[in-house]
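In the form predicted alone, a lone chain appears below as structure tokens.
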Amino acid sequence: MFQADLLGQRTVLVTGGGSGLGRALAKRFLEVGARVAICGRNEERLAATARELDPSGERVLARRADVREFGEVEALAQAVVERFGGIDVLVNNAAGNFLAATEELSPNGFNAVVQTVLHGTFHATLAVGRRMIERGRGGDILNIVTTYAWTGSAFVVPSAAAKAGVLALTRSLAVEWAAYGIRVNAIAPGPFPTEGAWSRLMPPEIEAEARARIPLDRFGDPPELANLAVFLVSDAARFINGECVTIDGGEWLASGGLFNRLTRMPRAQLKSMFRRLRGR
């Protein structure tokens, strides 16, 4: 199904591509023939990832960019165009999240997540989308959301609000930009263990229960998500537009909001766990 030249001659930009699911996505796009650009805020990590993915440096561009800053995203998009001639696929993967009791959440904490997830997705979509329109060859935009984008979830209010906005953005632009040959879709992953985010969102106290809530009785494997992403931006999916595809082993259907179960823990214990996860 996934031939080595499936995305040959296409350029894919993955935000948050230096680690975790973003890295897995970038790796898979390379394996099916694409040229890949990755961005993030950690320049050292980006450079290391680029070397690992493509030691020759011919098919990978790594550039530091904070998606919260539109000027930096504009410069990133221009750099990719200058290097590879254009951008055919944008994957809005950059995100931020942490567990917190909402009454203890600061406006800065709320803004940090919303600006990365919602504003960052819009910034990248606008910068790349304008270039796709000007180029006149269409393109694909794929947004990584979450299953609680439509259910909501306790203790991740900023993320839930921001991801809901990204889902609305996906469906809105799928209609508006179809006239330019641009498809806009989304993927809603369930739990996928990766370095970094997993330790902040899945403390040992709840990991066994989290797995038990998944009908398939396991967590996701990043290559499974990457394969879905490749399919959605390939020619095999040309008539899929404005869709959000869930990949969670049936979790949300079985259990609703991802972190709602935490309401059953004593609140003082819960807040102590949140502070420990944040290193405080």
Ligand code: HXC
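Residue numbers count along the first chain shown, from 1. For clarity, a rigid core is taken as the largest C-alpha set superposing within 1.5 Å between two forms. The model shown is predicted, which means the values in this text are computed figures rather than measured ones. Compared with the form predicted in complex with ligand HXC:
- After superposing the rigid core, the C-alpha of residue 9 moves by less than 2 Å between these two forms.
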The other form holds:
Amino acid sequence: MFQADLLGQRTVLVTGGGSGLGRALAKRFLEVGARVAICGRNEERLAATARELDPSGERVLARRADVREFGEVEALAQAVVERFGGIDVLVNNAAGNFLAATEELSPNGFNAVVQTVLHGTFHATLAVGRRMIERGRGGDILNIVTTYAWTGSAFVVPSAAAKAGVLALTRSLAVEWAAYGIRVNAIAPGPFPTEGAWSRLMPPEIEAEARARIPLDRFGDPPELANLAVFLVSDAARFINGECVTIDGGEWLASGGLFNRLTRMPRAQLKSMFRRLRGR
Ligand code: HXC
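Next up, the form predicted in complex with ligand HXC, please; the one we just looked at was the form predicted alone.
And the full complex, kicking off with our chain again.
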């Protein structure tokens, strides 16, 4: 679908790139010619992912950094610049989340998620954005949010609040940093099966129901998300700025419209009911 060198000569930093969607993103960026830096909290996992993605090690840099700590993110950004000469694309993918009744949350539980998602996105955006501005060659920032950033969602209050903040940050900075040639966009994925998300958010009892909510009747496939990310940071999307692209098989829209649930009835039965209502 994409030319093999679509992002040749570009350097992409993917936070949380050692596993899950971040790993899928890093893999795809490498496939289209980019140099890729990944960070996360688990050094061993990062190193293993880096080895798997690029055994030569020529185009991958893996470095431990907890996005909650600005000092660690600063050191990471500096290391990427020293190794690859600059950062062209930042993907804020690192996230934390779990299902909990809000009245049972501790302030520290709220912090663990909000500091990773919202503060972490801000930390990486600040560290990388300042360097992009100083370099004077523009850049792309892509934030991974989720569809409940604007609907909200029960039982994931810290994540919903933080992702809403990231969406506001996306739209705000898209305007503010356009003057530096920096585009800021977001992707809102619905459910994509990854170990991190599934173990925390998709117990077996709710998986079938979650899938049934999706009009396309399946979960996402991580490479589909990665392809969208590649497109959004590529020159093909140079006029897209401040946008949030949903990739969820129609899930969030289907949860809203009053009559959307009718799509679950057999279509012939539905049409016969419509004819009856019309008096035919
Ligand atoms: C209630 C919990 C909890 C849970 C942790 N805490 N898990 N509270 N229910 N299930 C509380 C702890 O009791 C503690 O508070 C505080 O949170 C910090 O816990 P730690 O285990 O010390 O935190 P830490 O090791 O830093 O782990 C952070 C984490 C964890 C966010 C809690 O889940 C994590 O590392 N997640 C990263 C990966 C991830 O979540 N991936 C899924 C992202 S999917 P106290 O008060 O006891 O000290 C996503 C999009 C969803 O974001 C879209 C779906 C469609």
